[in-house]
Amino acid sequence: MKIIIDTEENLAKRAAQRYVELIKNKPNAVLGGATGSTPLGLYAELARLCKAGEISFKDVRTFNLDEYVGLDGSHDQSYRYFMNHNLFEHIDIDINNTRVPSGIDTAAAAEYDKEIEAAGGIDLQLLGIGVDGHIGFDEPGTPWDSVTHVVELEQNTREVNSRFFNSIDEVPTHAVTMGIKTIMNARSIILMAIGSSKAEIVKKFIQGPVTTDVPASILQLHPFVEVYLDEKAAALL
């Protein structure tokens, strides 16, 4: 596991370069994606390095790790729109090899893994990690050999995901996630964790023990991990 540890601005920056190198190499490599606040800088950066045109997703297929039960993709909250509006509208993607698992149709999520294993697996997966520990939506307790299915939300992540929404009861309470063991199928990972709120989690999956209690945690079992810090989410470190 390779640590890294920045200002936001810079690690935005860092890990956009990690995607340049790998579509360099791979032009059509897999994405793995991510949603919430934390990949918006790189998000950003990567918009910017194609309209650049030191990077192009021409050729890229991309799997989202979780979206809202719930949600359709015109839905403001939806991770489909989040995708849409922060990445996809603003590189060269095609929009048809983008996938987010569906919130209204979630019988698909036993098709997947399948979906994934068809397109050559995920080259790099881009993960945020919940003050529990939770990784895409796989909360404490989840089995290490999961693959994507529906979960129940814990009462805390509803409530740290309602700054997004009105009110904390308009905030689904399920959604359909990729399980530990599609993300640990990934050929590289990274992960990316911003403020001091993250600080004593980010201590726990790194230097804790591997356990459920923390998905994370099983991080330290990949081959190839990143992990990207400001110094307020690594001060315990």
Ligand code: PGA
Contents of the next structure:
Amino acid sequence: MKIIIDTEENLAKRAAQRYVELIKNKPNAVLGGATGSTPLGLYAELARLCKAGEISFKDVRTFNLDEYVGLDGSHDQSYRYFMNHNLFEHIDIDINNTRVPSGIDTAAAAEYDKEIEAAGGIDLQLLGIGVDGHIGFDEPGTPWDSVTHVVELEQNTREVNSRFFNSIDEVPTHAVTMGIKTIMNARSIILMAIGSSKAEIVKKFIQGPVTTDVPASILQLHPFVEVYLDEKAAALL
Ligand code: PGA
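Let me have the form predicted in complex with the ligand next, following on from the form predicted on its own.
In what comes next, the whole complex appears, and the chain from above leads the way.
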């Protein structure tokens, strides 16, 4: 695992350069997308670079990690909506080449890994991390061999995410998420964590045992993971 510690602004710039390099070498790269607060700086930087002509997503395909069950893409808290508004509308990607698991047709989850495989597999998967160690919506206890599936969200995850909804009652109880195996199949991975609320879990997943109690700890066994941290998230390392 390679650890990169820098300011939030520089992390976004440095991570964006990884995308520039990747797409320069492979214009039809397959990217794994993530939502949440953490990737917003990176997405803004990718949009800026695309407008400046330094990167093109014309032939890129994307697969997002997860989606809330029950929200369709027009719901402003759906992850499809998030991706459209925070990235896809600001870059030159063909929207037909972007995939987010369906929160409505949950049976389609069974096909998601096959679709990723048919696209050639994910070249670079972006991840955030939950304070409980989740990646995607793979909560503690998720088996290592899991593929894309429907999960019940932990109460704590719903509470953390309720900041985006009017009340916790509106936060969906279930989600569709790539499994741990789906994520580990990516050829390379960038995990970003920002802020002091992530410091404890960052220490655990990097320096603690590999255990399903801390889903992100499996990344210790992946051959190409870069972890981008600000000083606060890295404080306990
Ligand atoms: P965040 O979410 O980027 O909003 O902190 C990360 C996650 O829950 O995976």
